[in-house]
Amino acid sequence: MLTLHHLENSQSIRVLWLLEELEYDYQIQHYKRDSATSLAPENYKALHIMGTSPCITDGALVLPETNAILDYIMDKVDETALRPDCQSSLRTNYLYWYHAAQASFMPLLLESLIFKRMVNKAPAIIRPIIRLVVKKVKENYLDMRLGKMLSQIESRLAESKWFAGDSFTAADIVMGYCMEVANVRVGMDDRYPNAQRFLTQMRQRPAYKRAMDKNGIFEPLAQ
């Protein structure tokens, strides 16, 4: 049977998700950070050499990687229409934003983090300079770009409700982990009204729902 190895707070709610979505056959096993330096325990690291979340086993096979993941699932269900196929007028949209989320957005919101650590572990004496260091990177590059992926997604949600159109797809399950931290982590104000729309019809999902009372309080790394 497949097995979800569930990092709490991290990108395996989208699996979660995913299967709770499909009503897929799977069981869970928790694991919880370490409560001082918040990263995953010695245990879960051991599943791959990578040591990230998300990752799953099913028999012999270990697999870790969000799309990697969804896609194996869903290749198991003999249809979805959380994957368009490729004649549907969904398909290029979701494409787009079920692959943007980890190689534009997710690295920019891990970014964030990073900068705010940066300056929140560094030692008194030097924190004076790190923070003024981190100031004028986060102006000449991660803002602008972090205002240009909400700027588009705001775009995007304003003329559907999902990411690839009108329908739910695989793309809002994983732009959806994204959007929660965005959320928290740099900020979804009133510029962003289709932004938070969207948060809000996701949390209402019945299978979103049925995800997070298996999770657990979801408290996605603020800083």
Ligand SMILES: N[C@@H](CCC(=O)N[C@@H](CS)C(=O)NCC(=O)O)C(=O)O
Second form
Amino acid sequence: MLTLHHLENSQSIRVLWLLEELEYDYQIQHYKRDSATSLAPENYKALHIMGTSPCITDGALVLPETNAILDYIMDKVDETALRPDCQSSLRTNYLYWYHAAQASFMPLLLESLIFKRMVNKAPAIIRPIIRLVVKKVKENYLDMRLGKMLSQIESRLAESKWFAGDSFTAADIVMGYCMEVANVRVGMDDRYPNAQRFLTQMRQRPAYKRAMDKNGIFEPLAQ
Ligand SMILES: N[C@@H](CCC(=O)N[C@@H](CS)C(=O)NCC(=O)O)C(=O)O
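Now show me the form predicted together with this ligand; what you just gave was the form predicted on its own.
What follows is the entire complex, opening with the chain shown before.
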């Protein structure tokens, strides 16, 4: 049976959500983050060389990496509603958002968190220098990229209910986690009404609620 090795407050939430959307037969093993480092515990790291979450096992297979796992599971059920096929008018937007979430949006969110921590955790004596360096990186790169991403999201969601179109797809699952993070970490607030509407409607999905119940207290990008 497929086992989801679920690290609390991690990108693993997406896999949990997909499994619930599909009403897939799976089991879940919970892992708590290390209280000192917030990283995955040693028994999670032992699952595969990168030691990152999410990770599933299925028989002898050990598979990390979010989008690889989502595609693996959708292959198992030949799911075309969540993954529009080549003939579908939703296909191009589906492909774009499914991949942009992990390849473009998620790295920007992680960088925001890392830069914030760099300042907060720097020894007091060098903190002003670190703050200055971070300010420059944010001004010249991060804030500009993030701003464009948030505008792009807002424009896209002004055009359709979900990211690929008016039907819910796996692109919404991958983007959904980023949207929760952006909401609390990078100011994707009421200035982005369509993004807020997306968050409301995704949180109302029964499968998302079940996934959240299984996850427990949710602190997006707690790492
Ligand atoms: N690109 C990877 C990123 C995985 C990743 O960085 N996951 C974080 C959790 S959100 C993690 O494993 N953190 C714990 C650690 O690094 O020990 C994926 O999508 O699976």
